[in-house]
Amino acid sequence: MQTIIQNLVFGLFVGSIYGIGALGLSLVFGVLKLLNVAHGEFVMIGAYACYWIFVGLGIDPFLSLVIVLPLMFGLGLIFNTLLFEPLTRLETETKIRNSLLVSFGLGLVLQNGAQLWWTGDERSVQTSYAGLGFNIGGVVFPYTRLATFALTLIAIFALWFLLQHTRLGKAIRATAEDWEAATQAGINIRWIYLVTFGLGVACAGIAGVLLAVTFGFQPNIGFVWTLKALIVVVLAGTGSVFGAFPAGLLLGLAEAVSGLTIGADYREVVGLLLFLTVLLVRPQGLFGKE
């Protein structure tokens, strides 16, 4: 029983990282109607940024978010301006198709650039408190995993507050609902698109930092994390930004259960089966609208 509970707890911790990573992808798709399959590469860059800040400056990985967040936000502004902004003028179907092609190429460039600059060696951030934690009834709660879970909740709340209780957030929601009506209301949708893409990449950066603290990473992890984010977005529903977090937790739990029942080698298969089942039974997702 302790083994089962321990695996479920770790599944929740991992699922929280899935959730915050997928949140950025869901936000970008919901507002810009762009499908960014280079999202996992942004997670990878966030992990490397955390690693080099920790190694080079000696800054705690969690505190490095103060540097990584604006860095990733700025990176999102640059790539949106150079690559994705021209796509926002297209019709929705053409926009999605072209964004797939552009972001796929971007992902290859980022992955190979990281391989060239940082080699393919696996890296991780090892802090002095790694491995420490407390025990409740035989179930271990590592401090690093608890901190990652707490930070994902803080990030989710901060984004929720931004979208629900600020002028910028209301403009983003209005643009997502109807960009033409938003334009007629005086909203600068090009600026909204720019900021929203930056926020999406910043969420990927948060996931990257938490990944660096809890797992090893390499330049080629982008595809796996893009796939995880896509599964979570489908589980949540493409119109449900904040459904991404509970959907991420669900995916983490499903992988934990599969590791206990059919073996860790089939974790990815379980996620894909869950993905296909939701598409067939409830295409709008678990939290999406009809």
The other form holds:
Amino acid sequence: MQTIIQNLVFGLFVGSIYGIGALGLSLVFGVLKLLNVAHGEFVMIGAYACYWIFVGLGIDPFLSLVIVLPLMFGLGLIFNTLLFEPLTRLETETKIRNSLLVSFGLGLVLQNGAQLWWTGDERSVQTSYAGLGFNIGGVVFPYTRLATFALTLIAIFALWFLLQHTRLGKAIRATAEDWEAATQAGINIRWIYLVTFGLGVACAGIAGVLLAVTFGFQPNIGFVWTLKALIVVVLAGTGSVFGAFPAGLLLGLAEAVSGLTIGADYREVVGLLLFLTVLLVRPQGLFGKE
Amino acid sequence: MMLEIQELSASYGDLPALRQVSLKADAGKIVALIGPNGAGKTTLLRTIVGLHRPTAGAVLLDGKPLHHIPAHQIIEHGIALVPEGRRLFGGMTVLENLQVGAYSERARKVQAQAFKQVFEIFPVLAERRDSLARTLSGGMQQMLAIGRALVASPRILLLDEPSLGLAPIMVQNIFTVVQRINRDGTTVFLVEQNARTALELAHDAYILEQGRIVGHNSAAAMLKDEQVRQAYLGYGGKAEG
Ligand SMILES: Nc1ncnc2c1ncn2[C@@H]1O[C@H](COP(=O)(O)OP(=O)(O)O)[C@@H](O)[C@H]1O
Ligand SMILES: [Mg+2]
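Previous: the form predicted on its own; requested now: the form predicted together with the partner chain:
Let us now look at the entire complex, which starts with that chain.
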């Protein structure tokens, strides 16, 4: 019984990382209408950024967010300007297709670059308090995992507040709904696309940092993280940006359950099964509208 | 003189949609543009506001060319469009739609006052301020679409078939409001298929057919014109006797 609960608890913690990662992908898809399959590579870069800041500067991984966040946001601005901005002028269908090609290529370049610079060695961030935590009835709650969960909640609240209650956020939502009407109101949608892409990459950066304190990682993890983010986005429903968080938790739980029942080796398969089931039974996603 | 279109041509790929369209909307007037479905009315409005690029010709505001200005800056020059089909932000509230309408620098200068004016013209928008736009009735959606354009206190308001899909009583309502907005000093350029009501309201009118201006007169004269009556006002020459 304890093992089961322990697994579910860890599933939730991991799921919160899936949630914040997928949120970034969903936001970019919802506003720019393009699919960035290099999203997982940005998660990977976030993890390495955290690692090098920890190793090189001795800064606590959670604190490193103060550096990693603006860094990733800036990276998003650069890649949007270089690669994705030219796509935004295309018709929706061509845009999605071309964005797949462009971001697939970008993902390969980033992965190989990381391999070259940082080698394929597995890295992990071991803080002094890594093993600590508290224990409720035999179920362990490590501090790092609790901090991870809390940080994802804070990040999501911050993003929610931005989108819901600021002038910029309303402009982003308006652009997502109807970019022509938004343009008529005076919104420079190219600027909105730029900022939104930066925010999406920053979300990947948060996921990267939190992943670095949770798992070991290598340059090739990007693919899996893109896949998980895609699964979560479809689970949530593509129109439901904030649905990504509960959907991320759900994927984390589902993986935990599968780890208990059919073995950890099949974790990825369970995610895909969940993905296919939702597509068949409820194509608009769990939190999407018809 | 305020808005002037000179020899404007536009196309979709190889298919021309506007052919050397010229017209004027004088300050303070209501100018109607009528014409059958597919004539190019929407294309004309979209070209004026920079959403569609012309192949030739010019759009002038007070003599200054507009067509090189990015679409998002058109509103700063005081031109607001109420688009065909309303194009509201359906997942946002009434108030948020108006706030987005007030995004421009121009709107921000007069925001409080403009909101007050909009709520005065459309009290129902104040009552429903927290409702999602997509939950409103067609008539209220049209009011919101007009309100969203008005909060930027435009000098000229372009309306693309505001009566489309509305019940007759609501059509009257909307046109009364348009008249009031005009009396308050805003120039109105009204595109309509509902020709009779548009002509009753307007000072000046143009007819667009297959991308060409084929008629221009005072609205009053057009209402009496036999050809216009037959083609646009639903009087078969014989039935009318
Ligand atoms: N996006 C588009 N792509 C191709 N052709 C279009 C497009 N929009 C309109 N058209 C064509 O341009 C012509 C004018 O259309 P439109 O400006 O919508 O006319 P109206 O508003 O008077 O009904 C029509 O023949 C229409 O089929
Ligand atoms: Mg039209």
